[in-house]
Structure formats: C-alpha cells, structure tokens
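First comes one chain, alone, set out as structure tokens in the form predicted on its own.
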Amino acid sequence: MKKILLIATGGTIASGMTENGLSPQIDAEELLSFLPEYAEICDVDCIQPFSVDSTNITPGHWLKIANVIEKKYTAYDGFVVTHGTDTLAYTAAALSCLIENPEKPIVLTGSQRPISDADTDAKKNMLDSLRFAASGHQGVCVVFGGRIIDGLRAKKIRTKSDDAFRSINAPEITAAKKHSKNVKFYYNLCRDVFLIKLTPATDKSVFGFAKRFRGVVVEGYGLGGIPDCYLDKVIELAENGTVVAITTQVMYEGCDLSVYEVGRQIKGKKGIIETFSLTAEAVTAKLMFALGQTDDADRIQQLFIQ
C-alpha cells in the first residue's frame, strides 16, 4: 500500500467559526479523523508546517511547504496538500517552479466548506486526493470537485460553489502522468514582484511607483495589447532593468503580441516577456520564481519557458 504524506496548512478545510467568522481550527491529525475509509486507499502521515487562511499564503509559505515535501521526499510515495482556496492557484503554481520534474504526486485540495460541515465538499477532494497521490503520477496537480489540474493551469472561477476551479488553456489530466527526468528542488523566490491590471483609467504614474520593483506583471486587453499612451512607460520599465511579463486580462486562450499593433510594438524587446497562455496567477510565481535564479534577461526568459 502506497505511503503517502498529508500537509495540512489551514484554509477553508480546516476552519470552524469564531466570533469574527471562520478560521482555521483543526490540525491534519483531526483532518484525517474525517476520512475513515482512506485506510483503504493508502497509509498517512500527518504535518501541519503552518496553518492560515489562504488570504495570508506568502511566498515564504510556499517554500516551507516546498521544504517540507523534499525533506519527507524519499520517505512518502506521493503528497497531499490541504489548502484555503483563495490562493491555492498560486501556491500550485509556486510548487511548480520550486520542485522541478518531481517522480512523485504532489496534490493540492481544499474544500468551499469546513470539513465539519454535513454538507461539506471537503471529504470527496480529499478522498479523491489520496486516490490520485497513490496512482504514481508525477507532477504537481491540483484535484477539486472531481476535476485534476497541471499545477500551472489551475485558477479558482467560483466563490462558493463545488466546482470551484478549473484548467485554463490546458486540458485536464485524466490519467497518471510519468516521466523520467530527475526531481530538483529550488530554494529561492524574488518577493519584489509587481501586478499592474490595466483600466481605461489608469494613471500614467503607476509605471513610475513601479520602478522600484525587479519584475512587473502587467495584464493587458485582449492578446495582451497595450495601449499607445503607457507603451514609453512599459518600454522604459524594461530599458531601465525592470523584466516586464504580458499577460491578458482575459481568462482564456492567452495573448499574442503578433496580431495587432498595440502588441507588436513592444513584441520581442529585450526584457520584455510574453507569457501566452499562462494565467495571471502562475506568470506571477513563474516571475518571482525567475528572479530567484538569474537576473539575466535572456535566463529568465528560458525559465518561463522551461
């Protein structure tokens, strides 16, 4: 019977109502009390590295749990992350970067209702987690109301219901996945990462307050168009050392530069990064990631692609 190591952090899961509302209030051990019938699925350990609402995940979060899985690598066949929705999208993401060609599954879920709850959504994720943790895939992957997602494709697009997430740009996957590269672990990310969602309004000296920062985001229209009044301000951004990533604002098929002028104008210049078909959420922590390594422009560009 396949081993397996449950990481509780918090979250939804995890949470029973105070005073001000819901917070996280159960451990990993009380978790699994929930499950009787993973006995049939696999044998669990449990560890509770942290425990938060999702709204207050870190990148310092990500690498505790990033520490944790190659720690316990060799002792467990597969993980389990239990995790708060609300940025369980990035930290998939995170993990993506930071544990790079894992032999090993490497799952994160989390439920819309504590796991106390009679009508809770939180034991079918986590029973079909355990499940998918035993099946040999190698990966990082999100399973979530019956759907198993790339660690870099997942995004939430519901507040409340079951079915919260779902694979953008990418098909699901629908059986274990295998490979046979070797496994490395990553030990740094750049916090100094800033997102710019642009909007009619927006003032031109957002793009100055973002100097200060090592890696801009900046989510376009469309294919990733930027208009003609801030194109000095991106182009200036990247001329002074700032690595500037295009995304869309668009949930799915990505941008293209190619297509239109507002794109072509900037397609292509040194420093700037266009990301296609990745979401807001994993451009951000594939930048943070990027900048960790290098601060070469050319290497950070072949580690958004890689």
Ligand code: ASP
Second form
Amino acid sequence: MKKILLIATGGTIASGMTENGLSPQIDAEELLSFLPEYAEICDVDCIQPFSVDSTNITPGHWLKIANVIEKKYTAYDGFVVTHGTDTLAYTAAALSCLIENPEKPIVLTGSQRPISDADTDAKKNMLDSLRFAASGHQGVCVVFGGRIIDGLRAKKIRTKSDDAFRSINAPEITAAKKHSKNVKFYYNLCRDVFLIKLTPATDKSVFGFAKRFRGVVVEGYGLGGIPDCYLDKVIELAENGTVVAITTQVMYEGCDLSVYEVGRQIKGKKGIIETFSLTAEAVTAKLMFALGQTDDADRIQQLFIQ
Ligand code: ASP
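Could you output the structure for the form predicted in complex with the ligand, given that the previous block was the form predicted on its own?
So here's everything in the complex, that chain up top.
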C-alpha cells in the first residue's frame, strides 16, 4: 500500500465555530478520524506544522511546508496538504516553484465547510486527494470539487460553493502525469514584491511608491494594456531596476502585449516581463521565487517562459 503524509495546516476544513467565528480547531489526526475509508486507499501518517486560517498565510508558511516535504521526501510515496481555500492558489503556485520536478504527488486540498459539518465537502475532497496522491502522479496539484488542477493554474472562483476552483488557461489533469526529471528543492523567496491593480482612477504616485520594491506585478486591462498616462512611470520603474511583471485583470486567456498599441509600447522593454497565461497569484509567487534566485531580468523572463 502507498504511504502518504497528510500535512494539515488549518483552514475551514479543520475549523469549528467559536464565539468569535470559525477558526481552525482540530489537528491532522482528528481530521483523519472523520475518514475511516482512507485505510482502503493508502497508509497515512500525519503532521501539523502550523494551524491557521489561510488568510494569515505568509511566504514563511510556504517555506515551512516545502521544508516538511523535503525532510520526509524519501519516506513517503505522496503528500496531501490540507489548507484554507482563500490563499490556497498562492501556496500551490509557490510550492510548484520551490519544489521543481517532484517525482511524487504533492496534492493541496481544503473545503468550503468544516469536516465536522453534516453536509461537508471535506470528506470527498480529502478522499479524492488521498486517491490521487496514491496514483503515482509526479507534480504539485490542487484536488477540489472533483477537479484536479496543476499547481500553477489554480484560482478560487467561488466563496461559498463546493465547486470553488478552476484551472486557468490549462486543461484540468485527468490522469497521473509522469516525467523523467529529478526533484530539486529551493530555499529562497524574495518578499519584496508588490501588486498594483489598475483602475481608471489609479493615482500615478503609486508607481513612485512602488520604486522601493524589487518586483512589481501590474494587473493591467484585457490583453495586458497599460494606460498611456502611466507608460513613462512603468518604464522608469523597470529602468530603475524593479522587475515589472505584466498580467491581466481578466480571468481567462491571459495577456498578449503584441496586439494593441497600449501593450506594444512596453513589450520587450528591459525589466518588463510578459506573463502570458499565468494567473496573478502564479505571477506573484513566481516573481517572488525568481527574484529569490537571481537579479538578472533576462534570466527572470526565462523562468517565466519555462
Ligand atoms: N478563511 C478560510 C481559509 O482560507 C476559508 C477556507 O478554508 O475555505 O482558511
């Protein structure tokens, strides 16, 4: 039987009602005790590196999860990380960068209602995750609401319903994927990254403020267009050494700076990274990862193309 490590980190799935509202209350073992059926799928050991509402997740938590997986890597056939849904897409993207080419499944899951609720979606999500973790898949993925999504492609699209995640700009995973590469763990993330979501009323001074960061993600419009009034500011930011990653506010189909004048004006400029089909969550995690490895803008662009 496959040996799976359950890494519980909190979230709604482990929450109970308190006088101050829902918050994580139960540990990994207790979570597993709701699922006696797991014993027919795999052997499971439990570990609980921390227990938080995922609203409170920071890059330090991502590194901690990656560290647990690295330490236990040879002892297990796969890993299931239970996590709050609110920032799960960021954690999945960060782990996809920090753990390159895993030969084992690393599955993130959670639920919209606590596992102790009569109508919980947690049991299905956990059993689906354990089944997929025992499948021999090689990579980081999100299993949720009956869908299997690559770790760099997940986005939370619903705040309440079971079917809460979508795969953005990539097909869902339908069967275990294999590769013939070797795993590599990374340990550095740059936290000095900021995100600007443009509105028609955004004040130009935001770009002056952004100068203090090593990386800035700009959520432009449509295919990634940047309004003329900010053009000089964005170019100046990049010329001053801040890496500027352009993404879009639109959920599907990504950006392409080659189509409109408002995109071409910045396309290919040094220090400006075009992020194509990645979500803003994935772009943010990837930029933090890339700047954790190098300062070189060309190398960073390469990391985005990979
Ligand atoms: N606020 C919760 C969290 O992200 C929501 C959830 O888990 O569904 O931890």
